[in-house]
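Only one chain is included here, represented as structure tokens and corresponding to the form predicted on its own.
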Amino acid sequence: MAERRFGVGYALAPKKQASFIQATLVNLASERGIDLIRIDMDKPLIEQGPFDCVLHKLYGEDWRLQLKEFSLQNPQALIIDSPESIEQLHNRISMLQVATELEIKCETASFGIPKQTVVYDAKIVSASYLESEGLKFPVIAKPLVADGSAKSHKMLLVFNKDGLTKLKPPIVLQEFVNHGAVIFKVYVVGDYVKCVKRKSLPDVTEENLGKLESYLSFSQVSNLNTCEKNDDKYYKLMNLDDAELPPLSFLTDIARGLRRATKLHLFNFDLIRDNRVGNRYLIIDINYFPGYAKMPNYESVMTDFFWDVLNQNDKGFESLQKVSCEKEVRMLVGNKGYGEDEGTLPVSPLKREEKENTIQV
């Protein structure tokens, strides 16, 4: 009997084609039966095929339809991941809330999410009303809409009330916590959990805030360290070995949990360490289908996955044990619900919410 063959149609952005799709990925997978078959934009998904499971990063309205109408037509193939899950990452309201619902124990560890505010109106931001929302400079402004655009990454450290006067709404203001300038990017595939460090922002000290220009972009960020004459010499000063890595338990934990939560296959995750806790990890960032290849041994991680959803071995979300994020969010909606700006995601209002209680887990 000849051995049977599954088709994974892929529809992804020219630039994330080029990064994942790669030879390596695309002979490892064909040696376990799974034919990787680019979908053709020009034509109709429906047109295409057959394929047992469609993987995309693609957005739209038309392209929704097209998923729509070919699940309609072919309900035996898998769609990774639906339209509906992965847009609940494009408000960074949204993303971060989800971690709050998490409960997880763990007597080594704890996990939060940042403070944060949500702002449409510029005309409300003050120094005395971060204050008033628990916040202090410097703090993160990050674009509400996170959906990969290039506008969606202009974000700035903000050091004093004259750096908020460049603040476009809407807008997230997220309190900047000191965490040694180490992210840890914990990347999930179904039940695989890998966890890489990576060099982030600089500390600021308060003696250096003072010091510090209005505000400054995340491209800027070698230029934190005014006192160093080489903008590098902070990074090169800095050895990543040194930083210890979460708990690999305490991070699949999490990660289950979160993907019970936004029923999503592929995303990853950025946590930070709060220095002033030294057990305690903020998630600041959650993301959908990122960059695997640079994730180490990406190939055969992908290809595992692909033979376990195909032949129905991925656990699911049933078997996911309930995941708890301290209650430590602060939301709030400015005076109008929607974004003026063109191009951005309509957002409900969200009513506001204080909950700062601890829960150690």
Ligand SMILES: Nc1ncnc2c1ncn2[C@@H]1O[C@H](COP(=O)(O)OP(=O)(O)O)[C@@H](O)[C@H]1O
Second form
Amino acid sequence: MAERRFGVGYALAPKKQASFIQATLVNLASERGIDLIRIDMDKPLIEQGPFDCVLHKLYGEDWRLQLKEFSLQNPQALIIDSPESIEQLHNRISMLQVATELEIKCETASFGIPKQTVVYDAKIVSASYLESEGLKFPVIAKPLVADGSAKSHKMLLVFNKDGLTKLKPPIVLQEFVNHGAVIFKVYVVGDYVKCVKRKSLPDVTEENLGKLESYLSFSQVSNLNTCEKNDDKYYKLMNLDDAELPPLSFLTDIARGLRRATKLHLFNFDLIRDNRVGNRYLIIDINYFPGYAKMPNYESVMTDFFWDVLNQNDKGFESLQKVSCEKEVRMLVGNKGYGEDEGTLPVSPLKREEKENTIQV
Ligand SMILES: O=P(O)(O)O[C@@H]1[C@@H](OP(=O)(O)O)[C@H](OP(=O)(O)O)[C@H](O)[C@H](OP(=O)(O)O)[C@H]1OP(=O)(O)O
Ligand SMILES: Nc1ncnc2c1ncn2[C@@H]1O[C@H](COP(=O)(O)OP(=O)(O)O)[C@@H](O)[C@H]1O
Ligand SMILES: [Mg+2]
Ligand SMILES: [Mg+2]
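Let me have the form predicted together with the named molecule next, following on from the form predicted on its own.
Every component of the complex follows; first up is the chain already shown.
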């Protein structure tokens, strides 16, 4: 009898497609009977296929309706993941809310999220407002919306009250927690969990706080390439190898808890170790369908995942969510373009900004 083959349609932005859909992945999946097929965005989704599974990282009302229609006509097809589940991650408050609801029992480590508050009106922000919210300098201002646009990654590290004048609400003001300049990126692919270390922002000491400019703007600091980092004297001083990874069972429990709470299969979360408390970890960010191609052996991890879900071996929770669009959901998203506001910065401007506002170490 001929081997059963599966079709996995993918709908990804061009940059994502270029990084994720590599020949090594396509070939390995094909050897296991899984055909990765590009979905043509110029044609209606329902006219394409057949697909046993639709893998996507696209947003917007039109795409959501297309998925709904496809799902109604193909009730057996799996949608990874449902737009409603993904949407929780498009707002930096609802994103971390799920993490506060987890109960993780671990004797050697604890976890939580940094103190934070949401600001819709720049006029209310002052040093005394920060204090009333339990925050003190330095704080990080993050765009409330996290929709993958360049703008949604633009952060301000604010050192004093003068820096507060630069805020562009709606934003989340979050305590900056010293963490030894290392973040742990924990990739989750169904049951699979992989933690890698990346360089992060340097610690800010009380002493330096007084000497610094009022703010530092930055974007996607953990994604700066090695060459950019090597130019900087701070990064030359530190060695990522020195940082100890959090216990794997602890990370696996958090990952499983987040999977259950979000009903997502493909995401990563950024974790920092709070320097003030021994073995306390804080989740600062959760990203849908992150850059898996940077994960060691991503081809076999992804192929195993596809095989498991297509053969319904996905443990952890009962079944994949079908797209349910009964309730109207307001998508907090725009397009993935690079519409820069006047006075805002391009992706990864840390080097340029550091020349203006340098952290002393
Ligand atoms: O492009 P990459 O490979 O750097 O992946 C980005 C992720 O990098 P990471 O895997 O964490 O190193 C990145 O994660 P961070 O911002 O580094 O936390 C995001 O997940 C980003 O997606 P979006 O812009 O938020 O929609 C991801 O971008 P997209 O590829 O989804 O556009
Ligand atoms: N509360 C925090 N304390 C210290 N550093 C932080 C904090 N939040 C974010 N960072 C740093 O800023 C970077 C970007 O923040 P993040 O929330 O991960 O945004 P993005 O979605 O753009 O990745 C992180 O990778 C980390 O280096
Ligand atoms: Mg991040
Ligand atoms: Mg993010």
